[in-house]
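Just the one chain here, the form predicted alone, laid out as structure tokens.
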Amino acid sequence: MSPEHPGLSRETLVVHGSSRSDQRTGALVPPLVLSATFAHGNEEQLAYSRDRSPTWELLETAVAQLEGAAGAVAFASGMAGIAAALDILPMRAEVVVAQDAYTGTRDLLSHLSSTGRLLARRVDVTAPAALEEIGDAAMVWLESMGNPLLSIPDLRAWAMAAHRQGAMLVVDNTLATPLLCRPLELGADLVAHSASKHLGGHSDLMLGVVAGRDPALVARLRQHRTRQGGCPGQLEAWLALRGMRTLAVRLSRQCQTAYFLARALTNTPRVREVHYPGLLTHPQHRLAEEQLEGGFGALLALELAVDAEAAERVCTSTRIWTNATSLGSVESLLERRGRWAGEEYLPEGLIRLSCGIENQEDLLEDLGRALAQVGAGPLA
């Protein structure tokens, strides 16, 4: 629940919580302040745009409202926050990242690391012997679920090891969302999102929110953006609002709809294994029933047994699905995840599916032929 509006459910907050009618003209929606400069003396105390904008703190208010937390910071971009985040470390800090962290995450660990800024340690967060391997790191990075091969981490259980050993926890929820999954309420202390993804929803603005329990951790997230300068634009973050309207009714079609195609594919030949929470063959299945609330995501990995090239034919075979990189927005997307750099542990046969709000049997029937022409058969 959230305190500002008490008995209120999540879903009833991204309509209500991230928007309210403006008090001088009744407006339903708000408005957008494209001004970077504010004349002195205003009730709001606004001076300059680059400290403190009308837009940004609706969207920061509606985020922290969904995630219970004392505040949020928007960014730029996702990377952006995640930046800040990390750059709240001190010098030479070490940071336990999960090995399935989102690749920009990874890549940014590893340019720090090489420069001597921090020291990253990769670790597989699944393990529960993991747990145990916190040593002296000022943070640990984990997602509420893995990219691409959805793996659940225990975030009550990593919250524990991480305070006991005095390390700060970082969770990343941006493939759950504030609906799925609130990491605040299970002891992390700060809450990643890229925006751009299913809180936006529709593939047109880049953006990133973090979110935190401390009132001063914060304050230094917005110092931090203050002094460098990862200011959101005032459209993307008005873009972001309108789109959180909808993430309720979007995301549960979303979820839907992923289940529904985990279990069609399973089974189907030439796919060696498809990976998603919601199937009880995946092996953080109990825990992400305990965790997950309202569904297990709308993302799934299809693991073909076929080279690289037949996998890349089937991503550029469909008429519904889009061949790109991305998730969480109303259209359907897939590629081949091995094809960048960074994804080279992965099967080179592995296609990331993010399941839009399209019908979900063309969806299927899209898939299928596309399958069916590399020789995997069509979907019963």
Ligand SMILES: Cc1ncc(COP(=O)(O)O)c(C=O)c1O
The other form holds:
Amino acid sequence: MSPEHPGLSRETLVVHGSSRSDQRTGALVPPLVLSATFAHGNEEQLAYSRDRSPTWELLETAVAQLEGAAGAVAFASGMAGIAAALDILPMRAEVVVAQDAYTGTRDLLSHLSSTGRLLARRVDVTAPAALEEIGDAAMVWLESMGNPLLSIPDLRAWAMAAHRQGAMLVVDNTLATPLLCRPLELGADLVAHSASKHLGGHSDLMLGVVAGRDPALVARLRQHRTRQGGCPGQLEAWLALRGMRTLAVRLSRQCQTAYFLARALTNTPRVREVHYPGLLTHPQHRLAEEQLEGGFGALLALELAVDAEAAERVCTSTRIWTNATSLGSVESLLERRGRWAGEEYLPEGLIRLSCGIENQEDLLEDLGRALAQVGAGPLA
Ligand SMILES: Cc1ncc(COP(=O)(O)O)c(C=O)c1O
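Switch over from the form predicted alone to the form predicted in complex with this ligand, please.
Zooming out: every chain and molecule, the one shown earlier first.
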């Protein structure tokens, strides 16, 4: 249920929350407003498209409703939103960040640390002792699901610990989406999304959204966007709105497929470990059951007992799965994560799978054949 729309579930809200049928024409699909400027004196008090745009505002309202936020601000990409959220902090403020946070976030924080703008400290956010390590940090930066090992931090415990120390908690909710997890309800101050992933859902746009509980904080983010110009394109915002209408059905199927594959690949030759929060073997499975609703996500990671070259061979010999980065889209993607700078800490044979909406048996068969080439998986 959504607190703003009692009686309406989020599955219904994703379909109707962003659509406002046009009174004059009856059009069900919101218009794509491309105008960069607006005639003074209009009813909506729109002036210039770097400040406000009717298309972004529909998207922002839809995300805010789903996250239970006071408001949301759309940005040109997930990273633009993340950069804006970090820029709220004063000079040389300290940020505690999940050690397995998205590489782009870690890279930005390292850069900001190297210039003296901020000071970043990486911690294992699944270790209870880390809750005592916030110290004088001004912000804690977590992801509702770590990537690619799908670690699950205890968001409620982190929110309490952060607030006790006077720090703000920001949660990147890209992997879980507000359908599976709502960090603001668990105490977070801001939620960040790369809408280029699940919310858009079709690998055809770059967009970010940051939502918050405090209207003053949301206003600061909006002001940041106007000043710095990190605003999204109108078409991208419109595509994200369109994509979000099918989020519930896509995600539900993707979660089912991920669970099916995780179970089918467990205890098969040369598969050292399947990382998926839905499995009993996942270190935070219990917490995942409590904190996530309706599924354990669309991503899983396969740790193969093979070298980098063999793992790359698996990734390049599938028919349906595409060897590409990114996640959360309708088509299934896989890649060896160790290929990226910043991911060297991962086992060289670790492959991340982002499940799409194809037939799950087809996906298993395709993957099984690719794995069998290196003596791994259910067909080996
Ligand atoms: C968890 C997470 N957050 C943020 C981002 C950055 O988003 P974008 O690529 O839209 O800038 C990504 C991109 O992969 C991501 O996976």
